[in-house]
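We begin with a single chain expressed as structure tokens, specifically the form predicted alone.
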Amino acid sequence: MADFTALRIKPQRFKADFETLAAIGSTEDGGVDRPSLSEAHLAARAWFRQRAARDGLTVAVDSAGNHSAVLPAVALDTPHLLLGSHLDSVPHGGRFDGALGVAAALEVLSTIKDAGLQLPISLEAIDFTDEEGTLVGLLGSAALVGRLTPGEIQSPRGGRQSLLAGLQRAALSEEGLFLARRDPASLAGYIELHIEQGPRLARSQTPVGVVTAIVGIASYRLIFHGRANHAGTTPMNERHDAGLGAASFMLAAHRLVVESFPDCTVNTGLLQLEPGAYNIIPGQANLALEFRSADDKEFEQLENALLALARQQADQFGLEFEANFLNRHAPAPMSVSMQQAIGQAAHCLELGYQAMPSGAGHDGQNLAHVCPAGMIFIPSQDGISHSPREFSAWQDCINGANLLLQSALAFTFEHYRP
């Protein structure tokens, strides 16, 4: 077997590629706005196709929409370790959230094959549809790996509508979207670069992650009942006010989650309260919850409390209170043998490394379930992402590709020796 330790991706083509993609749906202060499905999305992944057909590797779109690019093994009916991110943004995003990621997959499939370098495995570079969740979230790796359930597709986070006109606009079904599962068999793994979208790596500058677990994540809609009353004649003792019961609740979830759950997170990102008038007390409070942990176990434990402080805080204001379940990702841990893989590369490449659990939902969490997985993080600078103003250095990017070719490399021979 030739040493393949000192090939190395081609640092101007990668960066071309990647500043084409940052073009197609721009924005004026320097991010991009490329909602899955949007047209945008859609020249995007037209781009993808023709780049990949121009360094002459084989071109495949499933029933899920997920774009691939093959460089085939020698030998038929090999498995395919997978490659790759999401083209698709979060409204007026980065440049980098997923984008990196498919850019950096082509070009080692591209350096691989320019270097003749015969493999026992195929090797494929993906685009998963609707990572970011604009229309349901993950949404083409779960129909990958037949995670998808037909709830999602009829009541998905964007609105049932979007996610018709979407398809419609992709030439896609929903008969068609549980139609993309691959059976685990085909499946040598998946490794994922992507930035770190924290601030982590960037305050230790250490040049690269390897990521331990993808977090779970759980959603839920709180609701807060109280009594709506005049708010400049009813005693200050002697109202239920469903604002103060939702207020005092988000203040006590963040002392919680701080003093008790260190390593985890919790979020409150909407509230709504009604009937919503400068003088009238509010009678309901509607509430986004969202938590997130990297821990099973710790998972668990953290939604019991929130859901406990939840009740308290309704009790003490003389509110009633529900809580209405909307979904669950459960932590993914990222295969010992990819970490490994990923470990080895970066002790070639003389990158220092972090091990460290990802604190943004990916791909890697549902491939996971069914193929080794692992993902490669790069710092952000300032740990700012999903804005225009996610950034990372270009030679971090470098290291990536290169760390995601010599991963893939090391994981492939370690595992599949000719």
Second form
2 protein chains.
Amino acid sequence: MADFTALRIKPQRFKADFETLAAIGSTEDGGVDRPSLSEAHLAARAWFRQRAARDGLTVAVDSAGNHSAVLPAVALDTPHLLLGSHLDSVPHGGRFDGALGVAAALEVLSTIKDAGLQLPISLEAIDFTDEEGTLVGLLGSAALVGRLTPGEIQSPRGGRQSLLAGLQRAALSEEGLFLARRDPASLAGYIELHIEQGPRLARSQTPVGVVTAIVGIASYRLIFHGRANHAGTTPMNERHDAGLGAASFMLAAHRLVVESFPDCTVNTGLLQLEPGAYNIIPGQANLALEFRSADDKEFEQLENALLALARQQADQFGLEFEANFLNRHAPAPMSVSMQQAIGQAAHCLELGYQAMPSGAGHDGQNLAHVCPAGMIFIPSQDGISHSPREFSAWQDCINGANLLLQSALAFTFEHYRP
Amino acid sequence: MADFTALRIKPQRFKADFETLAAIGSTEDGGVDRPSLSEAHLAARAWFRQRAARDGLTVAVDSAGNHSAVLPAVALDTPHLLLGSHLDSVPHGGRFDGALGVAAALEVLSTIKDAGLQLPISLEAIDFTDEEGTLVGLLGSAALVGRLTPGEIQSPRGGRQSLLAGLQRAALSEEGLFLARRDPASLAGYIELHIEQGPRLARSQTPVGVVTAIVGIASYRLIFHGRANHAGTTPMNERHDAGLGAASFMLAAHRLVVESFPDCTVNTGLLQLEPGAYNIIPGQANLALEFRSADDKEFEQLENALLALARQQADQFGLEFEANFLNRHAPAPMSVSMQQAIGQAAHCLELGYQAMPSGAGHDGQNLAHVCPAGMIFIPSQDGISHSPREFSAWQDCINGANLLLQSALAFTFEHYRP
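Having seen the form predicted alone, can you show the form predicted together with another copy of the chain?
Following is the full complex, with the preceding chain placed first.
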């Protein structure tokens, strides 16, 4: 045990696994298309079961479809330290997002097993169902921690029909989703290796990032009501153009965040003008608003400021205004003990690291409610993700997998001395 | 002939005709739904043929589907003075737009026939095909004056399938559309009675408007190219958000017109953000731009200014820019002699009038290329049109029909003294 810090993953095996996964649902442009519970995603999960069994790991699939490979401790009934990510992708996504973390988790377990290292707790590589949200979003981890709500299943963001069809393809059921909750006492912690999906690490040439918090995300559908009218005969100064109110808010919201909330982000990704014709003044504008913050208090201030701004812009253009709340995930700070374990492991591995929030949502935000959770980032070339052009250098992937290995060991031996 | 200025239409017959038309394709909210060459539109045209025949007018239907009722002069081979409008409506439109002018034209012919008044030229009440553009726009009048282009038929704004289906329903053919051209020497002139579709006459309590010009209309599809990216992980200052460029142009274009082109209008009625998701920064924005001017030179200046402004906004937001020209109808001044005839008739009828451009397109802009063309407007309550709520007071409709009658007679006796 004294020498566990010298342990390293096997790059050849890890690379073979990664490449096998990249070929499942691969697209011509070098990406993968594995939306949650699609045939391609289920094929990737079949590979997961084979791969785990091949190396003598115990395979388990829960009633939410989460796939696990377990390296059990000698003692029975020990808690599990989860290492994981997800095998689903956004439609026409990249090969690194999710799959890297799953392949690395499996590699970590095989490495420890090969070394004959006996751990005081069980290690579990886990592939969560529907992280990306083609169906619901963070579905498997929400089920596992018991935070799934019936509303999410009744009105899933990907549509009810898609969800039911996916569950059927995977031989899962709605009822089963609510039976997948695990006892928090059985969970020792959670660590995920993931690509950054942003440009910071690549730009600062820092090999790894230690995530401090996963941002909170909230979204609203903002509706500006004006008056549809003839675009040629209505005098310019008598229009109630809903499109102009929405446009003015889009610009003002971005200005607000840049100037007053520099650690936050805002996006207006979708705008529908109705009735939507060249020759009709827009009578209604439906705007998709999403904003993120890593800090609870700032998150609330930002929400209030954005809604007040929208109301003010509507007034200015003579419009009625309506804000339909869609959903909110609170900011999730990562566990301090897990950040310390990762930092200590990076130090051992002589990897420079940077503490940083995650601007994207991850399963770790659900796990953080029930156990110590942490995340490791590696650089994303040009910060590109959710795209076939998503890329991380192979050495960065190896660094990330070794850091996952050493962080798991450091955390385990720090908190579960045998 | 000395006494023709005392002649008046018969309000009861006119009202019965108007109400019969309003019932064809009527909607529950008091409007009509008669898109061009739909079953409801064809039913209105069947009524036109019956109504014309009932009063002993000669019925003719040309190969573009234009419906005519003729009151022939005694002499053979005289030119025709056309009085008309259209029986098609926008989807879920109002009962006045178009139908009023057709009913009034029929009433004028019946009134003159009843009076036994012999005219030196033939009078023709005409219902043009597809004025509103559910299929092509100003289709029948373009065919009649020989300005229809094969391109308009190949890529019609309502879609090629809709056009072919409509032609088939009406037993018309594509070839026929190009055979409907009439010899300009056979056209003495054109006068149309129409609702204003704007608020000016109603607001100034002026009973009628004499149209000076029909505005030119041009439209473009503007495309702003940015970079689609993750809305949470891409730093705010590194985004190339195509939606913001489009939004900024929308606001700037409206400001430009209000401040520098006060006689013009601009509309941005449709905006598509792509890929169009809450959590993806818009990589492309497709914006529908339409602008109008009654003056040739100003029209060109406005076009140049708007395109330069769009390019400038794209630059400012780090976007590529592309302007796809869609179509342009030049401003069409109404004939001075026709404006004089209408003004003189309004004077005889003791109707106050206002000279004004038409901010909407009309078949008169096609007719103006081959013969003296003029238009009469009556007030639109609150300026509402293309809506079931479109309304004009019945006394204003009667005033309009009498003015159409007296204008036709004034023009005829001024230019074709027997």
